[in-house]
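Let's start with one chain on its own, the form predicted alone, as structure tokens.
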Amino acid sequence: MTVTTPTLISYSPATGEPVGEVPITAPAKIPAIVAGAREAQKAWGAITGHQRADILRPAGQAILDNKDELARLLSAEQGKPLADGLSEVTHTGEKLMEEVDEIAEAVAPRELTGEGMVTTLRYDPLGVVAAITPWNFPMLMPQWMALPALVAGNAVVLKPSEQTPLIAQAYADILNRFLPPHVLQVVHGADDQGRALVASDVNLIAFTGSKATGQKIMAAAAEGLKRVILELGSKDPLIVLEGADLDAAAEFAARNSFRNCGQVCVSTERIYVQGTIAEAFTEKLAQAAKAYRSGDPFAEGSVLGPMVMREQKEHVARQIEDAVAQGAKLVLGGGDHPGNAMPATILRGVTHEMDIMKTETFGPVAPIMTFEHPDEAVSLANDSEYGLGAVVFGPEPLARDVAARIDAGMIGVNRGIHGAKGSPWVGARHSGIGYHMGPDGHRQFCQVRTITRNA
């Protein structure tokens, strides 16, 4: 009797056609997979971070050597335009080669001296890390979690989104050309596999996704006191003050509201514009938004691909319809469109009574609300359970003063939120626990230990 392994089929968001398939991991097999990872971690964790960096570094070049093929797979599976897919793949390969040394340096032992003693501060491996990653950046996000975990000496069990399993598997396959067996393993599936992985004998769970799922992971992890790094929902505000460079503000608002079809954790999802400049800003944003045409991700010059799945498109459409029903005005976009297509949409006259200003949208929508005084803008920006990113455009030093009063982890003034080299990626309030990137973020994947001796 032949036993057929069930498969997870990945479908194109643009055409609905299958792109490929991977075997589904039976939840009952996950404890054995984790046990294999724990055994493999012993030798992997015994070498230095710099040695691990040397082993992993060639994987970055291997990604770049195959970037065209990987980009086509990524765009076919996730739906983003091919140019964006190529950008993600290229960035992943280049960052891998750059960051392995940065991570190795961050987790290297340090010495502290004083009062007749010497303390060695060690950043040791935790053991096995479960990495549960989303579909919006389906190659970069696995690297965000797997790379620092691996260089820190952990073994990793990766569960990518069931929407984008193929590109995540391709990424892991490249790393596994260089890694010892079982140091990096992939499990495929949906909720059942995620629950089994969280319940297994892992030491840390790194997750990016919805607040609701993050709460379930945190509750499940509590029983075993497992560590968690959770990047959760967001509803990032943009404040535009009188005296701001409106061309720059509108260009930023368009790019940050619509890129990747609005499916970015730090997309601009709420725009607050001072009343005296609201009309001029809205006109400039509408003009900038015309460049974000929805179409085939493989078409020449395509800027806005489809949403990754029908359910996500329907959620965005419901929010738009609800806002319009409550009095918001469509400046651009909206309407019913075939398949998973969702055009760049601008709404004005929104209020905080509307769901689109409260619940995460994760779609290409720019809702605009006016305010009269900067204090009101701060109050509106902070009227949310989330606090991942925020941006303020306006004259200095007023813009910096407003930014300092926003309750978010990352704030940009007259620019985006991305910080200088070494800055962590960090949220506040319900946008997450723990953080990524920079030396402090890399050390989240370590057990800190001190060993003290007499000087």
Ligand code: NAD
Given for the second form:
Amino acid sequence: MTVTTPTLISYSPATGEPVGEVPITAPAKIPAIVAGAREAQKAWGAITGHQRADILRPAGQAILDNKDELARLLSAEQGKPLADGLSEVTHTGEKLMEEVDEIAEAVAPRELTGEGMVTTLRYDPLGVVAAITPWNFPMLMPQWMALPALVAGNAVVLKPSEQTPLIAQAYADILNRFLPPHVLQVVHGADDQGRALVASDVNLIAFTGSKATGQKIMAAAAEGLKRVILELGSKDPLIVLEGADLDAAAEFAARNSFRNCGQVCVSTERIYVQGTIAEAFTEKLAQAAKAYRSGDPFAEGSVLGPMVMREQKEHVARQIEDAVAQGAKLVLGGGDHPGNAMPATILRGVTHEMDIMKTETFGPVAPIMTFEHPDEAVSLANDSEYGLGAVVFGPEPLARDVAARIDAGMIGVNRGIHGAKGSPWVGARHSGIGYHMGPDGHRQFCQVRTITRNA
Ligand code: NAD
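Which structure goes with the form predicted in complex with this ligand, now that we have seen the form predicted alone?
Next comes the full complex, this chain leading.
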């Protein structure tokens, strides 16, 4: 008798054709996979972080050596234009080589001295980390969850999004050319596999995805008091104050609303413009938006690929229709488009009664609302359950003052939210629990222990 393993087929969002397939992991097999990880972790956790960094570093170069092939797979499966696929792959490889040393440094033991005593502060591995990731940056997100866990001495079981299993598997395959067996394993599937992994004998769940899934994971993790790091959704505001450089603000608004077809957790999802400059800003944004042409990910000149899946496109289309039905005006875009295509869309006259200003859109839409006084802009920006990023364009010192009053984790003033080297990736309110990057971010993958002796 031959037993066939069910497969997970990955479809191209552009053509609807299969790109490839992976075997689905039976949820019942996940406890044994985790047990294998726990066994493998013993030797992996016993060497130093710097030794682990040395083992992993060549994987970054291997990614770069295969970047063209990986970028084609990433774009075919996720739908972003090839140039963007290539930039994600290149960034992943380069960051791997840079970050392994930073992580190793962060988790190295250090000594504190007190009166008559010496304390060793240890950043020990937790054991087995479940890394559960989304589809929007399908190679970078697995790295964000897995790399600090691995360098910190944990074994990792990765459950990538069911939308993008192929590129995640390709990433893990490259790391596994260098890692000992079972230190990094991949399980494939959707909610059932995610639930089974969370319920298994793991010590930490490092999750990036939607708020709704994050809440389920946190509830399930409570049972075994498992640690969680949750990087969730958002509804990031952009405030444009009178006196701002309108060309720079419009160029930023276009890029940050439309790139990756709006499927970025720190996309601009709400724009608040001071009434006196609203007309001029909207015209400039509409002009800048023309550069974001939709098309096949592999066609010359496409800046926006299709949305990753039909349900995502339908959600975005529904929000646009609902806003228009409630009185918002389409400045650009909208309409019916074939397949998963969704063009760069600008709406004006939106209000906080509309779903498009409340629920995460995750699509290429820039909804504009006006305000009269900066205080009003601050309360509108803070009128959200989320708080990942926020950006303010305007004259100094007013722009900085407004920025300081916004309840978000990462705020940009006259620029995007990305901070200087060592800054954490952090969300406030319902955008997350815990954070990434910087020494403190890396140490969340460790159990901190102190051992104190007489001096
Ligand atoms: P999602 O929550 O639907 O799925 C994420 C992962 O969780 C997938 O691998 C999925 O299979 C798995 N999953 C689903 N149900 C599960 C369950 N009950 N238990 C365990 N795992 C389960 O999210 P998505 O649609 O893949 O990604 C988009 C979301 O990710 C957006 O909300 C976006 O804002 C967010 N995101 C956040 C960040 C950040 O840094 N804060 C970065 C990227 C994406």
